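First comes one chain, alone, set out as structure tokens in the form predicted alone.
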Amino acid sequence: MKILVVNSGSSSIKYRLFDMADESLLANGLVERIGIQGSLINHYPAGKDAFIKEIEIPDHRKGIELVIDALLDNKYGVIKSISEITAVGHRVVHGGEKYSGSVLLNDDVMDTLNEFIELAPLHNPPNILGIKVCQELLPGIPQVGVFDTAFHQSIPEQAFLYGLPYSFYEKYRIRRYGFHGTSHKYVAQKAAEILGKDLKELKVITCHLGNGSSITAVKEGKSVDTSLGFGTISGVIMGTRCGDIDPAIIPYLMEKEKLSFKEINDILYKKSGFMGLSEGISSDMRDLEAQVSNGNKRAKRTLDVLYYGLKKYIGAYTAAMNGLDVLVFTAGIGENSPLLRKTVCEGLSFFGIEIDDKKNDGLKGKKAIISTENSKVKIFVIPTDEELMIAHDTAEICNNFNG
């Protein structure tokens, strides 16, 4: 069974083709700068030379045509016929309250996804566009939607409701949705596999830390709380996003600075977080760590805010689950910053979290257990693989459908 995974963004298409017989990656690539000058396709077939070509790509249809051509190419291709593709799995950011799992995409589902555009106006439209193009270019091949929000639909009411008039929830479904669900699910399952235990027996906190970040509490195999909420701005500070703030700040700033809705939104999403607190040093964690080592106080205060926020969330979720067995760090920062892992864990010894400095130091992008032998909580670094998780869900949906 070969599964094509597609992640369609506003100006890019990421893709991977898996052979699910052994979960091997046959090819992966990126179509970028769609509709922009300098557009190109980067195609990386397993065991063959990479194929990178700058070519005019006016729209997503042309982009996916190029992906299909690359997969079939005599020199750079990895399949001989489109019929070898069993199904296509699509990353969809927002599935609202309706979808608590992945689904086979049909007309009814597509109509519902269009209704959710107002919940994710930046992400859902290009996701939907990618699905429609694949349906046109790959007729007869099942298409499956895998939602970032689905894993978090198990969060209980007391954790997903906000303290607003309940009528707003009833009318507009304003609630905590959470994101990065595919990543949180994947690394939690991997941690359980490594320990040789059923995930349902464990209390796990997963820290997906990148340019966008979220922390999730996983109890009995289900998400019970997560730091991102209605949108993708709450929780710990991120590259350019502010994280948790007092809502009273927003109207205050709008009045003082004479800001429009768009201007305050740009500040919260694009000019805050690492970039804002460091006064423009960088939105990249690596740059901030380098500046801290050089004695830069602005960089240090920014990272101190991040570390403190992570400790608060880990502590809060440990309390919410009445215990903790596993702590996982993943995504760009979580996988590649030994300093962050060390600093955060050293402040959590009360919970039985003890990090092994030798195992942690220098560890980047590799799967490992970095806790001491005596640590009550197992600390993991697990590289996330959302695309493989999407492929798994897609294969399962197809097997159930065919069965």
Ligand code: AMP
Contents of the next structure:
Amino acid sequence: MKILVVNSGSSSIKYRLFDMADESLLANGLVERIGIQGSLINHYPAGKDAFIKEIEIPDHRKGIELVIDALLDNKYGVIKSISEITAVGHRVVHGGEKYSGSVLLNDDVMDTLNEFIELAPLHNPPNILGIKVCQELLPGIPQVGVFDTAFHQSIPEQAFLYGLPYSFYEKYRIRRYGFHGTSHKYVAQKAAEILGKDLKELKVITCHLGNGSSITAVKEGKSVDTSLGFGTISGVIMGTRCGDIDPAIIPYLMEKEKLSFKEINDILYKKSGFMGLSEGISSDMRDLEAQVSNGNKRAKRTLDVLYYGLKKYIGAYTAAMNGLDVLVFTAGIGENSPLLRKTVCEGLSFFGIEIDDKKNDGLKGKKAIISTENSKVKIFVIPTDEELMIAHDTAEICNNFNG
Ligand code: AMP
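Could you give the coordinates for the form predicted in complex with ligand AMP, as opposed to the form predicted alone above?
Below, the chain from earlier opens the complete complex, with every other chain and molecule after it.
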């Protein structure tokens, strides 16, 4: 069974083709700068030369056409006919309150996804576009939607409600949704698998720390709380997003600086976090760490805020679950920054968290346990693989559908 996974963004399409017999990756690639000058396709077939071509890509339709051509190409291709693709799995950011799992994308689901555009105005439209183009270009091949929000639909009311008038929840569905769900679920399951335990028996905190970050508490195999909420801005500070702030700041700043709705939104989402606190050094962790080692105070205060925020979330979620067995770090920063892992874990021995410096430093992008033998809490680094998780869900839904 071959599954194509598509992650369609506003100006890019990421794709992977898996052979689910052994979960091997047959090809992966990226269509970039759709509708922008200098658009290109980067195609990486397993065991063959990469194919990178600059070509005009005015829209998503052309982008997906190029992906299909690349997959079928005589020299760079990995399949002979599109009928070899059993199904396509799509990453969809927002599934609202309706989807707590992945679904086969029929007309009814597509109508519902259109309704959720107002909940994720930046992400859902390009996701929907990618699905529509695939439905057109790959007729008869089942398409499955895998939602970033789905894993968090198990969060109980006490954790998903905000302290606003309840009518806003009833009228507008304003609540905590959470994101990166596919990643949190994947790494929590992997950690349990490595320990040889059932995830349902473990209390786990997963830290997905990348350009966007979220922390999730997983109890009895279910997400019970997560740091991103209604939008993708709360929780710890991120590359350019502010993380948790007192909401009183927003009207105050708008008045002081005479800001429009769009301008304040831009500040909170695009000019804050690492970028804002460091006064423009960078939104990228690597740059900030390099500056800290050069003694830069602006970079240091930025990372101190991040480390402190992470410690607080780990503490809060340990309390929420009344214990902790496993702490997982994943995504760009979580997987690659030993300094962050060390600083965050230090001083948490009260919770039974003890990092092994040697294991932490010696790690090279692989999954590993980095806690000491005596640590009550097992600390893991697990590379996230949202695409593989999407492929799994897609295969499962197709199997159920066919059988
Ligand atoms: P992601 O959104 O998961 O791709 O993660 C992007 C973030 O990971 C950026 O802030 C990068 O600076 C960070 N990152 C990637 N590689 C490293 C590294 N070797 N050390 C520290 N941070 C890294």
